[in-house]
Structures are given as structure tokens and as C-alpha cells.
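First, one chain by itself: the form predicted alone, in C-alpha cells.
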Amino acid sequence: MRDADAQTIVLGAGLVGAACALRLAEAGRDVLLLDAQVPGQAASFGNAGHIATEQVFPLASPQVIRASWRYLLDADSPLRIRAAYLLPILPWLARFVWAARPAGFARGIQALMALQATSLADLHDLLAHAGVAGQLHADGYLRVWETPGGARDAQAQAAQVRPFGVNSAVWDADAVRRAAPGLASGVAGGVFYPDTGHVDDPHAVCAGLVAALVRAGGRVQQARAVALQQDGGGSVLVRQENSPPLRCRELVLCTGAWSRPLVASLGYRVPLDTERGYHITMPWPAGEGAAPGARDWLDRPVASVERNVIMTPMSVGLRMTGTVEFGGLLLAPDAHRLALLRRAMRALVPASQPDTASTWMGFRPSLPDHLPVVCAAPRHPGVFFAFGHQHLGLTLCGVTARLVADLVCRRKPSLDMAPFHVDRFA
């Protein structure tokens, strides 16, 4: 083996890992991006495409705890635990409840706000550097309702986040129809969040970041890392499946839902579990008999209060995602979750053809306090962590990459990194 196979190895070629690798290559590092799959094929592939800057409340909240007993084991609920996974998830749930107490929830809001303050600007700058700024549309997001109860819930949520700097406006049914003429007549109004956005295709964004990394002198390799080790000289060894180990001086771990065993191989214990996400993507109708103006059904993300789904118009079609399922990395996908999405798309966009949609299930990394781990490893100089972004990998990849580059290059980060430290669960 050479003295070092790369100065800096970034493990994980999703949106967060690709963004970190690009920023480090731009800073002059010799970067090797390593992943078991083709870049952008895991959670980043199935992303909803929504730049969710309005999300400043962690999922671990008193409100969710109060409501959870009603739906955790309900097959049709937006937040479900697979029965076969109930025992394994219990320790994580106990930490979730602890994080949701009022003091923990308040700290979580402040930490998320610190990340979200520059997330859209950081993302725009990142994509501009990668040459894919045209993928990003900062045109807002609409949360619609069909019932009086949905109207109350949507407006109450908007009122809750308004003191934290999240702007919104209530739209009546006519305003909603002008913005999204493809929606069903039963949609009675919505709340518009102007300071958000979406991308045309999350996978294309990730591919653009990787292409920019290569142009900046970085390299990409497909291999599965199984353990990490630091030798007496400070070099980091990446043990690979069926391949010799790789050696580097700096390592950034961005392996999402697969991060826990790699972090554990260095002696750090994190209560990382997995949210299983589902999506359907309906190709835009084309050819004879296609619905006229199908691409104009909606021109920005639209979420449904009652149905707990979000639709985003993309270059690849109309994508709908929704629901959170805890079931680990091994259980088979639940076809019922996909059926719920098809039903919701048919109800919300009557001219849609959800039976033609492709389907996907992937794994989102989930920590009980719903904050990522972004820090320098406290007992391993040259090792850095950036994982656990839950639903916000796309939204936060730009700011995360900037912070990681600051840490690796020994610059002072622009915000307090303590809420994102790996040892906060000790």
C-alpha cells in the first residue's frame, strides 16, 4: 500500500457526502469519494426534492408525543412502526421521548434554526459551483387542506413557526387553483411558504456534484467500507469488503443510515436508527391522448394536511412522498404504503395516472433528537462526522458541506457546533 491512497476520503456519495467532497476538493484537498453504490442511489435518489427551510421544529416534540399513541401501529397512519420492529426500536423511542420534553424541544428548535438560517443560500452557492444551479427553483411551497379541521391545523402550524422567522400567507381556494390548476376541486385553501424551493431531480443534483468533484481533481470509487481504524501515526484505515484497506490522513463519514457500525468501529455509540421512506414518481403523460398541460398541474411542491403527503413536479415526473415508517434495514418494503401514495395522488390530482408510477423505498438516517451529527471526532484527529440528516439531507447539504470544510481545514465554523456533537448522547 502507498503511504496514503488519498489525503482525504469521504465515505458516502449521497447529497451530503458529495457536497462535502466537492467543497474539500475546492479547498485544495486530494479527495477520494467512496460508496458501496453508484453515487446518489440511496436516500438521495428518493428525495422529495423540497428545500424544506420552513422546517425548524424537530419531529421530537411534545405535540408528536401526545398524538403518537393514535397512529404508531395503524397501517394507514403517517407515522408507523412495523410490528416486527417494535422491540428493537424501544431504546430509540425512549430517547425520542426524552428529546421531546419542552427543554429539549426548545434546544432542538434553536439548533435547526441555526442550520436553516443560511441553508438555501448555501445550497444555491454549492449548486452554482457545481454548474447545476438551474436545478434549483426558489419559488415556495404550498400546504393545502380539504376540510375545516385541515384548515385549522395548517394555520395553527404556520402561526407556531412564524415567531421563528418562517414567513407564510393564507391562500383561498381560488388562489390555490391559480397556482396549481391540477388539484382536485375539494381543495379548499392552503398556506404558502415563500422562502422555500425545490429541485428538478435530486439524483441529477447529486450527479452534478460528483461531476464537479471530478473536474476539481477528485476521484470516485465504488467499494463497501466495513470498519474504520486509526493507527499510531494518525493515518485512518478504511477496511473494505473483499478489498485491501485504504489509508488516508483525513476521513469524513457521511454514510447516512449505514453510519452506526462504522462509527462504532471507532468506539463511538450513537442511537442511530432508520426511517424507511417511500415514493412514487408518475411520468408526465406524453403522446396522443395525454392530458393537455400536464406539466402545469402544479409548478411547485404541494403538501396535503389531511393526507400527510407532498408532491413535487420534477423533470422525471410528478413525485409523491409521505409517511414515516420504522422497520430497520432488513424488513421488506410494505406494499400498502405505496398503495396509500397512489390513492392520495389520485384524490389530489384527478387527471394523474398513479398506476403508471415507478416506486421506491429507501432508508433515512434518524437520530432521536432529529439533529444531525456534524463534528470532528473528539478522540480521533483527522476524522469527521456528517450524518443523520433525516428528511433534510437535500435542504442542509450545502450548509453541512461548508461547516465540514471549515472543520477539516481548521477554520472556526460560523455557528455553535455543540448541538451536533457525536458525544451529545453519552
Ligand SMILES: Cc1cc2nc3c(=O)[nH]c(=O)nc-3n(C[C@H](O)[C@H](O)[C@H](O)COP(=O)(O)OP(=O)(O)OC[C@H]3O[C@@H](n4cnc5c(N)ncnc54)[C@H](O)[C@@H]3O)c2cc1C
Given for the second form:
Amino acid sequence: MRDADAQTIVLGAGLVGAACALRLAEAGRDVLLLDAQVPGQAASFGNAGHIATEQVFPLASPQVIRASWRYLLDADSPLRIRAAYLLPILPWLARFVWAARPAGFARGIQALMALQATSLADLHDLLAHAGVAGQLHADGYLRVWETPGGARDAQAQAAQVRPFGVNSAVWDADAVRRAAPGLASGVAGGVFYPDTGHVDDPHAVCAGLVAALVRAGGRVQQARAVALQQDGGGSVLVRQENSPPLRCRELVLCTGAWSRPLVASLGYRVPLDTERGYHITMPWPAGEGAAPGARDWLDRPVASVERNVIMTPMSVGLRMTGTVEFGGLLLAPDAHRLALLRRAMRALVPASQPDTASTWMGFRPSLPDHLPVVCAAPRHPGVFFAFGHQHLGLTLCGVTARLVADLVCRRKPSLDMAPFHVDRFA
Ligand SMILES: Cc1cc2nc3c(=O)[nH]c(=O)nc-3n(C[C@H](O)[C@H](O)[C@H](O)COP(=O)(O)OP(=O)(O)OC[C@H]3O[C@@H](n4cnc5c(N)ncnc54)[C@H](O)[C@@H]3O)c2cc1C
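May I ask for the structure of the form predicted together with the named molecule now, the form predicted alone having been displayed?
Let us now look at the entire complex, which starts with that chain.
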């Protein structure tokens, strides 16, 4: 093997790839983490930082299908299909509707619950190994409402997931105000989910995982893969645009929303697409004239039922994220989505200054059944897949990395991996 080659290549240095690479290096593998750009710059950069253990219902649900029709007719709704992407997304949407039928939904809940059962513990263990456990705060999350309809929706959703072990408590306006004094007076109550958490900055988490990988003897290299191939001797080749291929014994593919063509180069078809999301991050005001007590506005993530946004207090500022937009990987961001976020931040936290916020759009890697692909490639010994973590890549990166390390090291994974197999789309 050449110097640049490795026993194990992890392709994609987002949260999922960085976590897998670290776990494999800890398991004694000689790991090379490859990415087309600096690690942690894609979906893992700007997410809401919410450890969403309360999400045990896949988004492909009868309820979401019912609500979608209403959303699609409203330009300000949290769900948008860009006109130019209507035709390309139709097959994905058809599979989404299929996955949401009662039997598929019920199977999805069992699969997601199996991942969520240990997601917070796995993430904590991973971050502790990486020396960045201080990033993680397991102190819950609040879903607030401003209208009686919002109160009904929020409490109904909490009641639906309660039988699946998701704890919650209803808080009145005073309790909400004590926890989040920066919220507008119109906020009338909320549901508190105590067993969830958040991180101070998801990008810093990813950078921490990569730094730990290097300390554990792993290497990081910038390279854009254009295709994968297996040679007769069993080695895996990572073909690049303008450089000779890299060779390895084991390859873990973690290229998020960009995984479909790489998987296809090995002959597997996956209906992966992207649900684009947006954020604004308002730096904490500092210096003369700064809003007093800004850092105390809220001390944990707060989501709004009516506005379909979530805000998280981060080390880099107050972040608000929202929107599911079908627009593929190439269309430019929609400025209207960012304007909606600014409007929502102003309404929910009146002292905020959303005009000072930085803006961002990211690509959630989503399969129609809203379960990730985590498996050994059936026809390519030594190749493993870990992508499609949709809205939950931060939450699930720890458990995914443990399961991937088990698969690569030929240990029996702790849960039934069938729901996450690539062949479910065959
Ligand atoms: C607005 C928004 C809010 C979110 N909020 C949350 C949240 O609160 N909690 C949560 O758990 N999740 C959240 N998510 C989802 C989460 O961010 C993603 O699921 C997660 O980041 C996916 O991680 P990943 O490593 O699979 O992909 P990415 O972070 O996208 O990483 C993929 C990497 O692969 C690299 N790559 C791609 N193609 C190639 C190639 N050909 N060659 C080399 N490298 C390549 C890319 O450069 C990139 O670095 C949110 C997402 C968005 C957009």
C-alpha cells in the first residue's frame, strides 16, 4: 500500500463519519478519514444541537402525511417543495407515503426506539472518549405554545409518545418563564422533555471527534471521491477526480446527503434525497448597549409548536433552525426561509436582534422511511454504509459509531440491524 492508503478508510467527516472513525481507531484500526472539505462543514456544521431522544416516531407517519397537504399550499409553512425540484422528488415522496402506512410506521417506531434507547448514553460515552463531554448538556428541552390549538397539538403529541417511554411534563406559563425568561409574554405554556439534551456547538463536537481521532493515531486527508470499486484481491478502491485511487481493506461510507452516487458506483440503489434546513445564529450581544442578560434568555432548546422552529442557546450565539425544503443539492438557498426564521426569533424572543445573525442552509440526508442505512454492503466484503440520518444525525452519531465498529470488527451488534439494511430498498 502507498503512504496515503490505510487499513480502514472512513469517507465523509461529518458527525457520523468522525464518530465512526474515532471508534474504529480506538478498536485498533489504522484509520484514514477522508473528506472533500474541512471536516464538519456540511449538515453537521449548523444543526440545532438538540439531542432529540424524544423523537421515536419516524417522520414518515400518517399524521405528517395528513398535515403535509395543508403545509404545501402555504408559502410560509415549514415544509416546501421548490418548483424546480417537484418532478425529481416525486418518487421519493411516493416511497415516503408508502413508508407512512400503518404497518411501515409501526416497524419504523420499533427501529427508531432501538437506536434511541442508548443514543444519549452512546453520545455521552463518545464525547467523553473524545475529551469534549463538556459540550453535552442532558437537561431537557421545551416545546412551547402561544395558542390553545398549539397547546392541544403539543400535549397530544406528548401523549402519543408516552406509551413508548418518552417522559414529559406540562408546564404552565410561569414555569416556562422561569426556565426561559427571554420568551415573549404570549408564550402560554409548554411540554418539557427531561430525558433530552443539547450541545454547545455541533461543529465544535465534530472538530473534537476529529482531534481525538488524530490523538488516537488516525489521519485526516482532503480528497473528493468520485466512485468506489473492489478489486479482485478484495481491496476497496476510492477513485478520485485528479489523483490516483486510494486503496484500503475496509471502507465505511458516511457521505451524508451525497452518498447516493457513491453507493450506486458499487451497484446499490438507494432513494436518498435531502431535506434542506436553514439556521440563523445571532451572536450573543456584547459591549455597550448589549441586551442585558441575553445569555439567560433560555438555558436549553425551546421549540415553538405553531412556528415549527427550534432555538438553542449555543456557545456561538442563539441559534434558530427550521424548514424542511425539498430542493436537491444544487438549488440556491431561499432568502424567504431565512426571513421567516428572523420573524420567528423576533416574535419568540423580543429582545433578540436577528438582523445581526449569520445564516446557513444544510442538507439533511434523508431516506423515505426516515431510518438510516447502517450495514455491511451485501456484495462487497469490507465495505460498510452509515448514512441517511435525516433529522437525527447528531443524536444518533454515537450509537451509529458503536454499531459500525461492531460490524467492521465482526462483533455481534447489540440490536437487530435488519431495519437499517440497504437491501430494504431493493
Ligand atoms: C437545519 C438542521 C437542523 C438539524 N438539527 C438537528 C438536531 O438538532 N439534532 C440532530 O440530531 N440532528 C439535527 N440535524 C441533522 C444532522 O445535522 C444530520 O443528520 C447530520 O449532520 C448528518 O451527518 P453526516 O455526517 O451523515 O453528514 P454531513 O455532516 O453532511 O457530512 C457528510 C460529509 O461527507 C463529505 N462528502 C460528501 N461527498 C463526498 C465525496 N464525494 N468525497 C469526500 N467527501 C464527501 C461532505 O463534505 C461532508 O463533510 C439537523 C440538520 C439540519 C439541516
